[in-house]
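The chain below stands alone and is given as structure tokens, in the form predicted alone.
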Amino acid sequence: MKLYMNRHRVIGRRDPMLYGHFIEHFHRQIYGGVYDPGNPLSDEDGFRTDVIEAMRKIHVPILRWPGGCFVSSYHWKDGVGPERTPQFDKAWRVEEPNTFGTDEYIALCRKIGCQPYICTNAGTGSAEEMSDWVEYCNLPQEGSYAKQRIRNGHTEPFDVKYWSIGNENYGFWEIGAKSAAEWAALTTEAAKMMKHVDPRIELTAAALTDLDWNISLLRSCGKFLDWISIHEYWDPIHNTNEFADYEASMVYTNDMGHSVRKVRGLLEAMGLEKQIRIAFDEWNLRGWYHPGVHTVQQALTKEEYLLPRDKNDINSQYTMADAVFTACFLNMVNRNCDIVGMANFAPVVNTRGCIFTHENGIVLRTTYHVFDLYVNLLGDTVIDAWTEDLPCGKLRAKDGTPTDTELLDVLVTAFSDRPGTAVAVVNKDPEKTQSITLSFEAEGTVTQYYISGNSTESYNDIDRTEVEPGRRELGTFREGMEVELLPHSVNILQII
């Protein structure tokens, strides 16, 4: 395949928040994940130092919390102050101890060095409760909630800039689901009150690609919004845990940008594309496994609905399929960086996360290394690029249907602060080496960074590392040079 680019045709400057993450009070993401008081690997505040170090290495820019479905029955006031009362989490049907709340979350973000992004309760909560949360976090000292924060030991405001009104409130599975009309009314009043407390904040609201929902939301609340939120999990296995195999996962990459395209078109049609950006603030290849909960007929015993969640943490499930898909998604949002300003991999720790914790350490799953390559090696300026002779193959979809699938996915970037070019190239082919011909002008030395593995099923686990970054020095760049790409691989070609 030949790759061409015109460095004078810039698509846009990529926001660092495209490499954001998400964490929820589900299974072991918080307790036993990032927050594990008493573990020898935790600091004096109860945070796992190995997890924080791993998150720093991939420069997590923003961390969405506390949900997710959890937030729609969560009342933030239960999770601050010296007295924490456990409550029943109606979303996940477990007891929430409330020992990790707003203060602990802000402390975590500061240890990581990332922006906080708080998702509010628009299920069982109210517009007033949401605005009270902004008071607690952002007002210097006015009112009872800022004074409460000060009494809790935090004299200076937290200055949380990014806030989301609700989470998936369009879905029947969500606690306190709303109709389109109900949603428009609630978001408008919540946004108005929250911005009355702090006009500097940036607001998003839960949305999807449904035309009626979004038009109702944007007509009523669009004047208050800075973002619109969309979510997607391509392999919906919440009740089965029956993973799509490698080929089926690659078929999911066909037209993976459909949600962005539809929401972009709506924003443009309503004249809002200069004001409102897309926050793809929950995404992953696979849905989380939680059988018998987000269903009309609820499972009755913990053996049916709670204990199966441990299967999310079987590390052998997270193979090169997850890594290659993740790279294709990151390429897609980079190519749409003029309208997509934030994306949050869901979640960052445990469940389907890129970091797995155990009592004695962590495992960096295949997806972690994708973020490592993209965050640390790609440029921040996305360049228009096109290809010739793009290889295609027939890969089996999850239902067994042979499906035409492009086998290479390419993104070209430059650096705003120095000369150089960095090209991300994903080889989706499960078995064959592919090659790319660099048919453009550039200067410098070429270094190829990559992850692959011996097979599509390669994975990392405790005392088992099958996937980690490799590096090849390819010498001085010359126009027309050909670079080989291993099967099922993610590659960054730096020309510096």
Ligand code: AHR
Given for the second form:
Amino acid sequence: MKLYMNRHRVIGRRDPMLYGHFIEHFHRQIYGGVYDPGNPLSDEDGFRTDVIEAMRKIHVPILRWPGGCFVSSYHWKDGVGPERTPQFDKAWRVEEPNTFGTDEYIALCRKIGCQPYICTNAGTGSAEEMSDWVEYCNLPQEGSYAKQRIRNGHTEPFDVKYWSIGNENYGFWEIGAKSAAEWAALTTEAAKMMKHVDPRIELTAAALTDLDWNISLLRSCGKFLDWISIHEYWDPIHNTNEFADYEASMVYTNDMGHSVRKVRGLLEAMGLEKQIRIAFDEWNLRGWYHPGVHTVQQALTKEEYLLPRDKNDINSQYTMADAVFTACFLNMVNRNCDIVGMANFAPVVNTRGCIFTHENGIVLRTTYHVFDLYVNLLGDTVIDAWTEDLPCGKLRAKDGTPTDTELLDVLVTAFSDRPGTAVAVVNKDPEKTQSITLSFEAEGTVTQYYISGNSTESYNDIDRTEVEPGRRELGTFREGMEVELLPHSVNILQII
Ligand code: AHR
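Output block for the form predicted together with this ligand, input the form predicted alone:
Below is the whole assembly, all chains and molecules, this chain first.
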């Protein structure tokens, strides 16, 4: 395959928040995940230092919290102050101890060095409760909530800039689900009140690719919004945990940008594309495994709906399929960086996350190394690029259907603060080495960073590191040089 690019045709400067993350009060993401008081690996505030170090290494820019479905019956006031009242979490049907609340979350973000991004309860919550939360976090001292924050030991406001109104309130599974009309009314009032408290905040609201929902939301609340949120999990295994295999996962990479395309089109049709950006604030190849909950008939026993959640923790499930898919997604949002400003891997710790925690340490799953390569080696300026002789293959979809699938996926970037070019190229081919011919002008020496594993099924686990970044020096750049790409590999070609 030949790759061409025109350095002068800049698609945009990607927002660092494209490499964002999400953490929810679900299973072991918070308790036993990032927050593990009493573990020798935790600091004086109860946070796992090994997890924080790993998150800092991939420069997590923003962390969305506390949900997800959890938030739609969460009341933030239960999670602040000296007395924390355990509540029953109606979303996940477990007791929430509330020992990790807003103050702990902000402390975590400060330790990671990331922006906080709070998703509010638009399920059972009210516009007033959402705006009270903004008071608690952002007012210097006016009113009871800011004074409560001060009494809780935080004199200075937290200055939380990013806020979401609700989470998937369009879905029957969501506590406090709404109709489009109800959603328009609630978001408009909530946005108004939240911006009355702090006009500096940036607001998003839960949306999807449904036209009626989005038109109703944007017509009523669009004037207040800076973002519109969408979510996508490609392998819907919430009730089965029956993973799409490597080839089927690659078939999912076909037309990955369909949701972005639809929402972009609507924003443009409504003249909002310069005011509102897309926050892809939950995404992952794999749906989370929680049988008997996102269903009308709830499972009856904990053996049916609670214990199976431990199966999210089986590290051998997260292979090169997850890594290659993740790279293709990151390529897609970078190529759409003129309209997509944030994306949040769901989640960051445990469940389907890129970091797995256990009593004595962490496992960096394959997807973690994709973030490490992209965040630390790619440029911040996305360049228009095109290809010739792009190889295609017939790969089996999850239902067994042979499906035409492009085998290479490419992103070309430059650096706004220095010369150089960095190309991300993904070889989805499960068996064959592919090659790319760099048919453009550039100067410098070429270094190839890559992950590939020994097979499509390679994974990392406790005391087992099968996938970690490799590096090859390719010498001085020559226009027309050909670079080999290992099967099932994610590659960054730095030319600097
Ligand atoms: O499966 C996890 C859930 O996926 C999140 O809580 C929710 O936002 C989405 O439906």
